[in-house]
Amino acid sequence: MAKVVHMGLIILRYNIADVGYKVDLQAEFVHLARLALDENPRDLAAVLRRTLQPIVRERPDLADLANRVLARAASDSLIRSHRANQPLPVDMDSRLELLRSEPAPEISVEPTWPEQVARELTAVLAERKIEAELRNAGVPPTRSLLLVGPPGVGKTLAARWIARQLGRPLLTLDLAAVMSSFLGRTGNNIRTVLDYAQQKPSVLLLDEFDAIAKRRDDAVEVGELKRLVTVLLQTIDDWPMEGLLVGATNHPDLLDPAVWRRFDRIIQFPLPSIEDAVSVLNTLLATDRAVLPAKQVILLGTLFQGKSFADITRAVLAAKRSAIVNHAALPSILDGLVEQLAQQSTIERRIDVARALQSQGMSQRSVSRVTGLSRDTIRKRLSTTAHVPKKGAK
């Protein structure tokens, strides 16, 4: 830290009387010196960023040196050197850790995202590759993300994936440990978590974000949690540029309206389409494709439409386990899965499945067994749809 402070002080002393900036550099000089003596690296980095960015824009002769200081202020080493051995925060009563830490997040299966989600996540990573350019333009990279969607669509996985891609530790709020029956303790716990996460470059995941950022007009909630929402809003606004705060919620209707304006980027995670489901199936079954008919994968994708990615992954892994345990062929196990999914589907979905199976040469008796539709229904519905006259035909 001494080198960073020394460089910063040199820049601030340099012709300080001749610089006509809007910021009071002499006051900033005193403030920076105090922070250096207090060994407060996070606030020190913030003052350096605030003070040096105008110098980069208006003093070309100092821009190179100022940029080096800014890069060092945003680097891992400045804060890690001060907090390297800092233990995870704990609840004062239960002594449970308030965060789960993954220093090097791992993903067992490479995720497949819907097109819009992939575009948003890729943009976040792209910004981090040109942080210096953004900083010089006075535009910070995305510092906060709100992930919205039903359970099982990949919100938590997205946070882990981003942390892995950025090479940052993933810190996940442990909601069970944070929530306390003692008045005032829950708010203190969350403030402690937020303060800890801001001290090091990391990805902080606030899963079930609606539990701590509920609408402040909710008459059921106590004053403590309402005050906590105000703290959260301010914290999101001030989140350090070297970190990333990720909120994830299944219940966006419960969030306080002011929350939506605070996040830099909001990503909607939809349930998978047929194409998304087929893409996930191809990934999960990549090592088995040689023995799987392509039509079977497409049929499964049709049946999984409207299910979550987690549902698809769970069902396929269960099928693969069953094939190994029972020494059975995977295609036959997946045939059973097709039958199970078909009979849980709506009548219209089952008609679609029946049509697909019949086009593959399956007999009406077998189609009836798989879909649970009577042969009479199959005959009537398929023959009706097969002979619908085209518009304008006589």
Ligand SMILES: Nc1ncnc2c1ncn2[C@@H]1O[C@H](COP(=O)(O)OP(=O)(O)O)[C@@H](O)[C@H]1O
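Residue numbers count along the first chain shown, from 1. Between two forms, the rigid core is defined as the largest C-alpha subset superposing within 1.5 Å. Model, not experiment: these values are computed from the prediction. First, how it differs from the form predicted in complex with the named molecule.
- After superposing the rigid core, the C-alpha of D207 moves by less than 2 Å between these two forms.
- A movement of the C-alpha atom of R59 reaching 2 angstroms or beyond is seen between these two forms when the two forms are aligned on their rigid core.
- With the core held fixed, D174 shows a CA shift of 2 Å or greater between these two forms.
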The other form holds:
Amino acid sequence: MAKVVHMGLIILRYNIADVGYKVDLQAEFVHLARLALDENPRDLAAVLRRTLQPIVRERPDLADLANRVLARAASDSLIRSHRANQPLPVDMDSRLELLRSEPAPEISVEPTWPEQVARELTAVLAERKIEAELRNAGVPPTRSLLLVGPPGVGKTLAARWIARQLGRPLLTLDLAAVMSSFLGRTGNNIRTVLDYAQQKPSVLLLDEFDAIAKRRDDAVEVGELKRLVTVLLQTIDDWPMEGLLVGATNHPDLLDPAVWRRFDRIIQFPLPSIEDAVSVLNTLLATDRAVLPAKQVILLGTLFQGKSFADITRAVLAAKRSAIVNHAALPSILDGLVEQLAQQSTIERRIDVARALQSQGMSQRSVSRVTGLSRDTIRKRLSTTAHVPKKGAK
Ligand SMILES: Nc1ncnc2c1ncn2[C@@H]1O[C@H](COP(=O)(O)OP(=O)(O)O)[C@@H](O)[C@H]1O
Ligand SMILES: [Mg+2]
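Having seen the form predicted on its own, can you show the form predicted in complex with the named molecule?
After this comes the whole thing, all chains and molecules, with the earlier chain placed first.
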């Protein structure tokens, strides 16, 4: 650490005479000196990053040295060496732990990632594989992610999954829960948590991130809230390179554009496509696959359109449970599920399903029972849609 300070001081001293930087170097120097005397390596590293980045850009002659200092300031050991095994932060009054810590997060079912999500998550992991190389080039890997999408599409799961893939502990702060406590204390609580999470390489999940924004209309606490948001934004900016901060939200519309901009990467989580639904069904039904007709799984996948991964998971687990409790065969329970889903679907989707069932050789009477469409409708719609357009009708 002494070496980092020394190098930082040399660079800063060298540049103090140099006016024209956007960074107030004299102020930063004083700040840095104080942090060095306090032996506060994390903040020291943050200040070094802030001051050295413009130097790398604007002084090619110093870029190499500055990059080396940056890489050193970002290294795990600098931060880890300090406050290694701190206890989890607790709420001052209740003494409840503010943060859930999972040293090795577990995942019960291997996730199915929709294509675009898979691409983004893979990119984040790939960057971490060559982290040292990136740091040496002065390009930090993705340090902050914002996961956006409706409930039940796997945002929280993705944070666990990333932590597991990286072999890092997962720290979870549920902002909805923390925000519901008295706000004055909330501010301190959040600061404590952020501080703690930066001490060692981890994945920090700020779940229900929009909870911060939701309190905006609460006039009494506007001042404190603004300060809190400022602290959060600054924290996202200064998040250490070896950490990964993940925000998750169901309500991106509630977030300020300024908040969006702070995140290095934004990942949109869509509802599952038919293929995604079939894939998650195959995973959930892996042990029963021998007794299930493949067509039934595809049919279910089609009928689950518009539903989330969580909805699909819940329905399949309920079906399996019911099969065991009632000593029934799973395929017949799933037939019941098909029927139930079909009846909730739009007419158009039911017609798609009717077509699929009919092509599987099901009688018109049974198709009518399953889809809830009248035999008349089935006859009309399936025969007209099967018609080849007449010649001349453009
Ligand atoms: N991509 C996925 N693949 C498989 N299962 C999923 C997926 N996404 C969600 N699930 C299931 O739904 C549950 C809830 O997902 P969660 O991550 O909490 O959703 P979100 O945070 O987006 O509301 C998970 O525990 C898992 O069982
Ligand atoms: Mg969630």
